[in-house]
Amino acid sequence: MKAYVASSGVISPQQTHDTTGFPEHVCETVTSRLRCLEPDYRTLINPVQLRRMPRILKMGLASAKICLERAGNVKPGAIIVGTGLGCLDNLEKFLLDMLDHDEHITSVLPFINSTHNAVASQIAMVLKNYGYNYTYCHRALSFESALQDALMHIRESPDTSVLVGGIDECTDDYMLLHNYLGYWKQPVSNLDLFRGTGAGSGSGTVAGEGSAFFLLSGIPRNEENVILEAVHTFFMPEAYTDPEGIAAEADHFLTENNTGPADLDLVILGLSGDDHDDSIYRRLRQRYFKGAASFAGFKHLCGEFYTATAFALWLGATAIANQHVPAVALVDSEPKTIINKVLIYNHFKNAEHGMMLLTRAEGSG
């Protein structure tokens, strides 16, 4: 159960949406929370449609367009969106616009676009694409259940081709309630989050959002060829702290599908600068994770949100399709000059994980 990577539309916290490679600039801000750089959506959006359409149907719409538009305008058999937080900042203007006017709404757009599917049915409405259409709210495992479905989609049928995102955007009340819980860092350099040091270290981490989609298919569409051989996910109770059973996880999956440690070339991490979440990641790369060649993290690039290894997916395909990872990204570790192998790892809170293996195709490039 694989698929081909054909294309990608990203938009995030740094200049991502203009480029199909890695930014030649990367944004360094000192901030408890990471804003997406967005694109003029005039170029990319009716201007009569963008006039009432909220911020996130914006990213998710551009972004989504941009990734269609360097497949060559190819019609997707299948929108599959994963979302944590699906349109919540709309969905708190609905619910406090029935609490000030009691009970009555004086506009029905906040309803219209409070519901979590709302940027998968705006994309289809946009593109007049009736195929399947459907969105998964699995907490910080949405982008990987609509991976999932993508992949199975696409055995199912393998010259269709389905366009799967993943999006979060980040509003004042989610960074308020959630600061309560200790989620955020004071203020601190993006660039410093998991150094160790300083105001990098410590719990808490700094948040994010964007929006990423990618074109996926059975059949190779470019050059490049990189491929999402399979994803796997698993829940484990927060307090569960011994890598052993995450590292037998990671074992069963690799085996699977025919790679050992040793076989990566580079391995990708959701370390965020949460010491105790980091820890996780920390032990498995000196026992499990020895053999690979390169580490590398994400989160300090992105921020921390439910759909963040969206992300990373396009780091990794983005690694493999220009054979570099750029230095910002690499976490105590040398790049590797040859990169065929790609896994991501990612755990929420030590509840959810999620992994994604990738790989080049043999003779791409």
Second form
Amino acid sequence: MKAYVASSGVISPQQTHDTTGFPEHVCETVTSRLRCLEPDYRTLINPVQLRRMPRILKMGLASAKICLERAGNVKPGAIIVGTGLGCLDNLEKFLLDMLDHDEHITSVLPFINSTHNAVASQIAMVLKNYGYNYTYCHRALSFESALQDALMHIRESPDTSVLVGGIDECTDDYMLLHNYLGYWKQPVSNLDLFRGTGAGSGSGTVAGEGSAFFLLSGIPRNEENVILEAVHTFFMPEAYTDPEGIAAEADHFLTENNTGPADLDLVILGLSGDDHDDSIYRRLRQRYFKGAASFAGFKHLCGEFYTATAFALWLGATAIANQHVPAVALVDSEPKTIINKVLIYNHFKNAEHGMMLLTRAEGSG
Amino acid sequence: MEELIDQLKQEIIEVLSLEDVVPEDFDADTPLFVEGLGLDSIDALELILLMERKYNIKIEDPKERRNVLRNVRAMAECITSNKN
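Got the form predicted on its own; any chance of the form predicted in complex with the partner chain too?
The complete assembly is shown below, putting the previous chain first.
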């Protein structure tokens, strides 16, 4: 059950939408909330369609189109999206509108565009794609669930291409409500997020958002050199009472894929700057990943959100494709000159845990 | 009346997010639907909502709705007659 990563299209708080490699400049901001750097949508989406689209639909459709264009405008056999919060901004507008007007007639567009599956369906309508269309909403495992579905599709029909993406937006109300729960740090430089010093230390993280789409295929179409080998998810391990639990999950996952920790050239961890959450990564790194070559983080570049691992997948795939990891992503380690195997591991509040294994295709490079 | 027409043109642009349209692009008699501004049924619902919320005018009869929403002048006349 594996798939070639044919192309990607990513809109994130970094300048990722107009490059296939790593952006030359990394955006550093002192903030509690990283916002996406968005393209000029008029160059990607018909202006008539554009006027009715909320921001999240623009982000999703634009990144999907960028991804498909880079793969030579392949017609995908399935469109699968993972989103933790869906079209949250429009949902808020729609519900507030109902409250403000005593549940009488409300504005139509925020209602139409408030559903979680609006992104996947909008992409299908614009592409006139009538194939399988599905949206997974499983909090921080939404993107991983979408990937698992895509891999099952490809196992059934290897010549199918599947467009799979992860997307979430951040809103003012979301920031406010989760601030009460202590989710966010006071404004801090995003690049200091997990350095464990100054404002970057302590509890909380920086919120983020983004949209990342990938075209996956069971057979290489052009010169794809990145393979998504497998995806693994698990829920609420007792990490603090049983510190070996997550290591056992990682070991089981890697063994199933004929890999050991010493085979990994790069481990991308979901370090968020929250001491409590990051202790799980640190413990795993010390106890299980001792033999791995180098370690990287990604949430200081994109922020914390339910589908942040879609950004991590882009980071891992780009590292293999370019045989390079930018220094800004590395965490207390030296880069390796050859990157053949990459593991991405992320958890959200020690509840949803996800792992993805990427390899470099044989004979590539 | 002319002042109300100008105001309505601005409100239509805002409510319907007609980003590339300015009030000078259409006049009081330009058809709003199909030809002219090229609006559709979803826009019609937003304009009905505008009439209800901003001007407190509820038009229940579909035929009358079609007549009132045919252009900006008809909308302005409807608002003026409801004021009197």
